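Given next, in structure tokens, is a single chain: the form predicted alone.
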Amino acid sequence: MNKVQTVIENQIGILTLNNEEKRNALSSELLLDFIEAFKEFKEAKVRVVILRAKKGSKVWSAGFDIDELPEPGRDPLSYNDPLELALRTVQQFPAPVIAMIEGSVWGGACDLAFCCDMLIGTYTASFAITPAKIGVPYNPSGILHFINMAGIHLAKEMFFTALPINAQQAKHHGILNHLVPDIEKLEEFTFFVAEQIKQNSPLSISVIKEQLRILGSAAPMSAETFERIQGLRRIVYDSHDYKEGIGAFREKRKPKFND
């Protein structure tokens, strides 16, 4: 079976998560399909795409599977990973992609929903970034997509406490576009606004998206950053604390870190 579900109505595709055993996770089959699904919107020219779960989630993606988290000594999320890929998909996706997010979204789901052009959800929607519960390194591009998305100060507090924040808090963070309080009305509401979006020209929204994402990650940084940062991601990935709290996770106990 599928781990996402596809259907164009009308010029608008529609891809709907469908890993509910899993809590919709991250997995690189689920990603997979995923970035197969984009190519499929790509080639029928799709105006819109909208990202969803299924109608009545509670769980709008519990992140990476960490099952699938490699052993300490590899870089848990390199260029070429499924994760990486299904980011990037969604950032060079010609058209708009729209977030529509009921529910709660974990760790790298975050991320995910924070590449999307808009995001629009409901009451039950929150918003959590966890690498830190479970002592992995987040890549530098993650980093700047929360940056860019919730300003430097929530970055901070949503990566340091590992909380999540609530569909009030994005709202008022910016990081939710539309916050539809009746959450019967959520779909109606989604696909009005896909709409009106439609119709204007594909290409001129097309070429402002890229202009949009190239000025977004404009910032400069040297070779030697570059290098510092990764060695700083090292000295996680090579740890005790990434091997222990990948344990505890699987194990369902509390973490022990090192001091």
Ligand code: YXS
Contents of the next structure:
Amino acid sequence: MNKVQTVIENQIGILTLNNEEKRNALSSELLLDFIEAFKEFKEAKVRVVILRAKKGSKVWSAGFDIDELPEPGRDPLSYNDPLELALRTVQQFPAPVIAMIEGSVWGGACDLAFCCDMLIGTYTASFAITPAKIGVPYNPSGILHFINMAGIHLAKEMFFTALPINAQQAKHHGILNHLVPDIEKLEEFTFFVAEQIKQNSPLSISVIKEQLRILGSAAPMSAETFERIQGLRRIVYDSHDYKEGIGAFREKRKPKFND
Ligand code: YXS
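Right, the form predicted alone is done, so what does the form predicted together with ligand YXS look like?
In what comes next, the whole complex appears, and the chain from above leads the way.
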């Protein structure tokens, strides 16, 4: 069964996450279906994509599939891993991608939602950035996404506490473009915004989107700085904490991290 469902109607592509038994955890299978869906949308020249979970979902996505995190010693979020490929697919897609959020968003799924061009949510939406809960170092591109989206202080709070922020906080900090209190009206409003985008020039929008991506990710870095970051990340993903975080999740117990 496909781990994503796709519909194309009136030049709008709709992608529904479809891995409910694992709370839409972003498994490699789901992410590869996700990437294929965007290829289909590109061939169909859709003018907007709406990314969603099934109506009424309590969890939009539980984030990276923890069962697929590699053993210590291997980078858990390297450049060509399916999650990173999916994030770049969204960022490089020529038309706007709107994340329509119902329910809680965790870890790598926050990165996925934040890579979308707009987020429209309802009061059940929440966002939690969780690497520290699992003993994962995250990665520079993801951290840049979070700084750009949340600002450095909120990004630090979300990384360090791993606690969810609610929909009102997300709207206040500009993470949600719109907070639609009436869950029944969430779809109606999201499609209204999509229809407004459809009226405008797809070529102009695609070039503006690409300029925003390039300028938004422009952070000059020397080779030495890059190597220092990679060295720091390796310390974490080689660590006891990384192994302990994954094991604790699997055994449904609180992790015991080293001091
Ligand atoms: O016990 P069974 O076999 O039924 O499976 C359970 C969960 O183990 C499974 N599941 C997951 N499996 C793999 N990866 C996940 N991320 C994941 N989340 C859930 O789905 C089945 C139902 O889960 P359950 O019983 O906990 O559902 P619930 O409704 O009571 O609670 C929903 C959540 C989302 C609050 C809860 O499942 C949860 O806290 N999940 C973990 C959220 C999380 O910490 N995600 C971060 C993943 S790591 C990641 O994204 C990046 C690597 S990083 O950490 O760097 O951001």
